[in-house]
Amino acid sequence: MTAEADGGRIATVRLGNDGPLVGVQGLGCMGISEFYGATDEAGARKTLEAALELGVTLFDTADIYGIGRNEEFLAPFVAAHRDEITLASKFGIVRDPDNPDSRGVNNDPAYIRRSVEASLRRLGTEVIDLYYMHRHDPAVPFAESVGAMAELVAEGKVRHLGLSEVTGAELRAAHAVHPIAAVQSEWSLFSRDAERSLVGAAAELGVAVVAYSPLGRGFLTGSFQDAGSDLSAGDFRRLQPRFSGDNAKANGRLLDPVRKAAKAHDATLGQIALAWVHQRAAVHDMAVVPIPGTRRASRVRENTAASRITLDELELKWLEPIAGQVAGDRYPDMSATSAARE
């Protein structure tokens, strides 16, 4: 399924069945923008070029990071490497410039338009590779939605279709409308909601799984361990259940067996934790990329060299219980995420 690396490269794998080839690990922007401190933008525009020559080739980024800002901090890299590069974007959940803290979804046809063509805009390009619904209105029918998306398709605005936190009744429902290439879901060693139902229908479907926040939003690598005390004000995984207090001091100790996985391979956590992500491609027999993300060079070349690494069926079963463990929810509210429609 997935091509041999080229040197330092990382490999290659298909995104659903006639999708863009893309690495095997792809980079997540969001951070770069908001929701995680200060960013350096100088580093991170280092860290843009440092990925696409290792063979990250899939950059994935959304209207609502920064409320636009992200899109357009890419715009320059973009331009630059536009033919190398696979350019992901999301419409779909909308945020009031005036309270960025409050969330709606919205997935009517008109709005998801002016969404693409705000996006083109601010991205500087003609067309993007993999335009997702960042999430799904259960009021909107996919023959609605999915059909104004695939007339985006048909207009030469947008390559292919992804979907983010669907279950798999939903995937279905959607792939009668359109071919999707690639579902997004939160998926870690801490995260496995989606393989209740959505793995096993995109597998069949043959769809690739894009997996978010695969290193846990840092916590799997350890380099917090009470987001309450340990980061800024401004960053947003204080408000998240189980970065803090005592579900921090409970899931900290999930880490135990990560970390003899990592002392066994020479290897840090979150090369351990991300490991085991690319794995599920072989145990489901489909398509996964992984997409953490960094503001560091460094970190994506730590995190890159993790698709070389085999967990055994020892070091996978010291890992397999930690999921059904971790204490607190990945968001204060669950309500727009597929568990909660399952």
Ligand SMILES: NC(=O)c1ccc[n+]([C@@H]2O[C@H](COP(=O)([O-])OP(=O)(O)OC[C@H]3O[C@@H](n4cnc5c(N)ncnc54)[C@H](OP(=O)(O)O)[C@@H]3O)[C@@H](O)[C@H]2O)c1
Second form
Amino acid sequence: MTAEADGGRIATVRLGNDGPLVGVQGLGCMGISEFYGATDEAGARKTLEAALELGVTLFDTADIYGIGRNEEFLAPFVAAHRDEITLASKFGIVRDPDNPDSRGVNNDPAYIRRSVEASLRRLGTEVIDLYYMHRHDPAVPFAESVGAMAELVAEGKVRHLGLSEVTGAELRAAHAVHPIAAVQSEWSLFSRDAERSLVGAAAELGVAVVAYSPLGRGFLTGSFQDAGSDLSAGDFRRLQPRFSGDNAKANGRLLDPVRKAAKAHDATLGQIALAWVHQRAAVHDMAVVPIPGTRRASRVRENTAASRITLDELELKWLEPIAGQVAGDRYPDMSATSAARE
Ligand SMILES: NC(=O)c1ccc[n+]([C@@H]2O[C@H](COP(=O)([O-])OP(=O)(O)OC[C@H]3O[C@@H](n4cnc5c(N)ncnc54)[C@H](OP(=O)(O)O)[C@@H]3O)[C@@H](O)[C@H]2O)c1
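Next up, the form predicted together with the named molecule, please; the one we just looked at was the form predicted on its own.
First the chain shown before, then all remaining chains and molecules of the complex.
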């Protein structure tokens, strides 16, 4: 399913039956602008270039990351490399700049139309390659919401469609309105909700899974032990139940088998976490593209190298029970996730 890696560059894989050919690992750009502490922007620009050199072509943003700032940050990179990259953005989560912690969901066709125009303007481009519905509002039928997204394809404003945090049944319903190239879900050694129904449906329909937070937001790398004491005051991970206090302590112990596998491969914990996600492609016979987020060029090299690690049966067996033992939810409020609807 993936084309062989060429020298230092990663292999490629197609998103969906007729979607773009992308590097088998993408780059999550969210943390550059918000959620995970301060960013050195010049360093982050070098990270984008380093990623592209290593064969990373799928760059992931959303209108809400930094409330528009992440898309604006990407604009010069997009302008310099428009034809070399697959640019992905999202609409559907509504934030209030005066109350940044608040969240709403909007799938109304008129809102979708306004959102795409705003994203195109901030990104400084005439077309978004992959446009995702960030969260699904069950009150708006897919015929209306995906119908409006399909009109954007017909008008040349977006090239391919995606959904995020949907169930298998929701994917099937949306795909019947217009082909979906990729679904984006949290998928990692710590988060396997997507396997309940989404992964099977995606494999059957030929839809790629883009795995977000594949490093468990950094926890799986061992870079922090307790968000409450180790991370800065505004860091979003302090609000996520699994990363603080007793939960974090218990979840830290779950990293032992990851350490064991890392030792066997002379690899880092993060590389084992990513290799496990990459290997889901063979397990489920489908396209799987993790999009680890990093602001540092050196980490892109480390992360992309993980796409060349193959875990053996015994190592996979060590890692298998981890997700089932994680203490604490993924989000402080799970109501807008696929898990809440199945
Ligand atoms: N669809 C959705 O609802 C949704 C939700 C969340 C995220 N996303 C997307 O998915 C992308 C990735 O997810 P994420 O950023 O939340 O989580 P992640 O990729 O699991 O982890 C990112 C964290 O890990 C650190 N990190 C990265 N590589 C590392 C390495 N090799 N060693 C040690 N630490 C490392 C990063 O810090 P440094 O930056 O300091 O390296 C950052 O703090 C986001 O950027 C975003 O585009 C989508």
